[in-house]
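What follows is one chain in structure tokens, specifically the form predicted alone.
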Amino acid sequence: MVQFSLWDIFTFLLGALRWTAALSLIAFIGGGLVGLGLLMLRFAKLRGAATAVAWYVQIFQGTPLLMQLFLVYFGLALLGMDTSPLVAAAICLTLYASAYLTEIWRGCVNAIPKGQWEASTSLALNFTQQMRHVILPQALHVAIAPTVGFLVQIIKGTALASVIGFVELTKAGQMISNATYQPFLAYIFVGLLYFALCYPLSWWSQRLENRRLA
């Protein structure tokens, strides 16, 4: 059994936390960009686009994230693409986040009164101008709180990337546990670090929601 001090364990896990944060940011930003594109497609009144986006959302919401990770990781390998666990996890989490963000933002756009659509149509604005200048700015106020809340889900979802070998916080905790034979101590530290990362975002999301409803 290898002896580690508490400080050694903490600093090792703290180093892994940056990869959890980095993967979360990649998934959130990438998912946001893809999700925004899907949202525009869903409301663009293009033939079949809304149905295709709805199926995309249903597939990612209706299957376990763990299975999606395996499919992306081993699927890319079957296609002859030599990808690292980080790349596979980033692709999978980006697709996963885009599906959920599309649905969250669709609800926010639907919350905008129909009169706003009619008023912008009467001004002869095309679809892109309607979304850019009228609908999305109003929907943004509604969307901030649930979007921040979903970021917490992404952070916790990155823990599953450990199953394909990506060394983030959970994987680092497992490595410490295997080396020290002290799983309780290792996962206490892991849990505290997840809490330190997620709680401020949850608190901020709740505060934004309360402010919007006030």
The other form holds:
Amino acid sequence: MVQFSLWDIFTFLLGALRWTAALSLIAFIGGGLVGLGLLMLRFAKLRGAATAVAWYVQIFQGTPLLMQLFLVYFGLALLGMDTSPLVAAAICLTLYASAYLTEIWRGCVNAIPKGQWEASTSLALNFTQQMRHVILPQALHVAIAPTVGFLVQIIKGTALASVIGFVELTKAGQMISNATYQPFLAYIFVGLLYFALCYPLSWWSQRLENRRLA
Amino acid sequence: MIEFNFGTVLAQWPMLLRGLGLTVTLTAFSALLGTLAGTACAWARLHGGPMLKRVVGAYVELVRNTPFIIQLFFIFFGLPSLGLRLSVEMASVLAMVLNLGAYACEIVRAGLQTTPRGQLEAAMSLALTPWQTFSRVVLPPALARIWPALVSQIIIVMLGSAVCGQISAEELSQAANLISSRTFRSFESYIIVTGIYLLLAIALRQLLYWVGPRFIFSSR
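Having seen the form predicted alone, can you show the form predicted together with its partner chain?
After this comes the whole thing, all chains and molecules, with the earlier chain placed first.
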């Protein structure tokens, strides 16, 4: 029987942590871009657009991320596409993140006083100009803290990609647990690594929030 | 053209129903116990001794900064090496309660902190004991203020319970797994179950919005 030293376990998990970080980054960037598009749709005066976006958000916030992952994974297969776990997880987490980010940012845009819209309308700015020069710069200031906070949510969400077979930190922890028969140790290590990744972000988000309110 | 076959999946309705039953049961237990735990922790973080405050603070941060699936695996696979062997259902409830407790702690704490000073002074001048002040004067309006946030968190925990299928708790998502391997209709199984979760989330919000003001804090 092969013996694994603590150092072996730790370096193996650190290697897998890279994939958690990579997947989180993909989901955050992709989700941010899609979310921004949805946010524009939400506020543009298009018939039905606001309702459609609201339903999109409701569907992602009202169903388990795990089921969303399975649906994308098997849905891609139905469409005849390659179902690599990474692709499925990346697509699913991007959509998931976009729904939450749209909702978070909507709150931030709503926090901008109505007078700002009226003033910019009276300056004959069109919708794109209003957003670009008046609303978004101010909303951005409000949005930073909750957006950083949501990053923690995304990182924790990537743990579920292990279920469709993507080897990131959680999956690596399962493999270590199976190989060493030491689930206690394996999951403590994995938990601490997630904590090391998430806690600084939580702390930063909290600090930004306090500074904004101060 | 892709052909769907929802009928084969729906024919397995007893399994779906059993899964739904367990999901609802898990949620009911953890919502109740989690809210109680969260309220106790919120009280501890505001009024406890320095040691208690630090311990509860560490618990909250640890839970909020690690994924639920790791908490569940740790409880179900890890704790037996300490001699604590739990059934699948017990492990699921424990994980959900610990998870909700940490989030509810912060939510309730935010509510408690916004109590106007005048109300505390009024309670004091009526010679209420600290416990009476907390349970009659401070807590009910605080719960009323944070109710929407708490309800959202309970729904998040309910949706999170889908992960309990990974330790083979036979809840709703596990029913989808079983049906999909039985009928080879994966996409349809997951679509149907996802739909049930969506309806459940909407219904749960309605229910809690109805229950809260009537039974948990009376708002007049």
